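Take a look at this single chain in structure tokens; it is the form predicted on its own.
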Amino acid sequence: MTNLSRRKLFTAGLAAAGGASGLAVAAALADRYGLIPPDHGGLYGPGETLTYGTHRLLTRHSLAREFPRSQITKTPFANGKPPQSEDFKLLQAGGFADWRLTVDGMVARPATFSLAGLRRYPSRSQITHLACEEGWSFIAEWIGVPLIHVLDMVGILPRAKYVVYFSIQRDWWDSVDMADALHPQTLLTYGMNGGDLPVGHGGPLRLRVPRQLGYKSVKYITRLTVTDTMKGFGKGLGSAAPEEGYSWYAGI
């Protein structure tokens, strides 16, 4: 069956069903096409499944809007405080020369990358909108290496479904499915607005996921793990966010 036929079947099923029964139909259709989010259980699970399945079938290859340089926010808001750990302070004092990104899991060639190494790979610049679920937002230029390039370097295995990414802040982690992991706008970002990525905005390395809300763009990235299941990661919900009441999938 073609992707277009799948879209028609899925959307026709959603249109034909209403209310609680409609959510049940949506869940069944999503299950048929393997579009079940990790946080599908619980009271809001059917709604999460409906949102995720619909987005993936209708907007899998869509692009986040990119803006002209004239619309870059003059003073972008840096949410939160930088890490206060001694490890981070030592790395910062050394200009992050010893910062490393480890990539492991379901890959053919596990590897570790320095910032200097990442900067030697083909880079991409995009001016996109970062929207926070708390209501604030800004437009900035983000510079980095596309995540797909790094994943190609390590050779993701065919059964892989998710990329889990971890911050040096131990309780801060998240994940994306392969549609977002392999998307050309998903960047391992080391630059912002023509300079290095400021620490307040996640420097030295932040995963930028412009097709989702800001909390998916985790700061201070030190590790990526490729996997086919979210079991064994936190509570199995896909990230720390749904453990705090947010959705795993935060598409915009």
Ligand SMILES: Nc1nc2c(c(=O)[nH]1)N[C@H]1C(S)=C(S)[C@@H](COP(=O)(O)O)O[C@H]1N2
The other form holds:
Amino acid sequence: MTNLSRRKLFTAGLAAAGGASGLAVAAALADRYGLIPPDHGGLYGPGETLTYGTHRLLTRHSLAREFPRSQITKTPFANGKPPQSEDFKLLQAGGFADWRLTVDGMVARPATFSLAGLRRYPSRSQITHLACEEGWSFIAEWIGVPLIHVLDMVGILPRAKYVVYFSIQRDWWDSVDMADALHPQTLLTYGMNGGDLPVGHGGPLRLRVPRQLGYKSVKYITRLTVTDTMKGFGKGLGSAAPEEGYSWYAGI
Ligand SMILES: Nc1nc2c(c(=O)[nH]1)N[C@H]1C(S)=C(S)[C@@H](COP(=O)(O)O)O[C@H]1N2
Ligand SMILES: [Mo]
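Since we've got the form predicted on its own here, give me the form predicted in complex with the named molecule too.
Following is the full complex, with the preceding chain placed first.
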């Protein structure tokens, strides 16, 4: 069967299963096509699978909307307090010269990058919308190196399924599948609105995932791990979010 007809079949199957009472059928179908999200097991599990499976088949290559400069929000809201730890304060006092991003896991060449190093790679700038699940949102220009470039540098192994990312704020960590990890708009962001990324918005380094809700854009990133399973990371649900009742997949 061609890819396209398989896709049509799967999507039609999902829609029928979702429309009828058979969410379990949707889950079984999604399983066949390897589209089960890591947090599929809970109360909303079948629904999560339906959303994720459908999005992935329909929007795998689509771009998040980009806006003209005139639409940039004048005073964007920075959510939460910057990290209070001594570690962070010391790094900040040193202008983040000692900030490091470690990349490990299922990669051919594990590596550590400084901000200066990341800034030497080809950069991308994009004006996108950040929407919080609590209802507020803003538009900003984000500047950084596409995650795919860094993944190319370290050489991800073929079995890789997820990129897990960790903040210096211990309770903030998340993951994306390879469709989002390799997506051209997924940026390791070090700049915002023409300047350095302010600490309030995750400076010095934040992963921007513009096709998903704001909470997936974790601030103060220090480590990336490439993996083929989410087992062994927290409760194995893909991120801290589902442990608190939010979805792992937060596509918009
Ligand atoms: N490390 C860290 N990352 C985080 C958060 C946080 O508190 N700490 N808040 C998340 C949430 S819920 C949202 S909506 C966005 C808010 O981004 P902003 O602070 O730039 O407005 O960051 C996300 N990333
Ligand atoms: Mo949020």
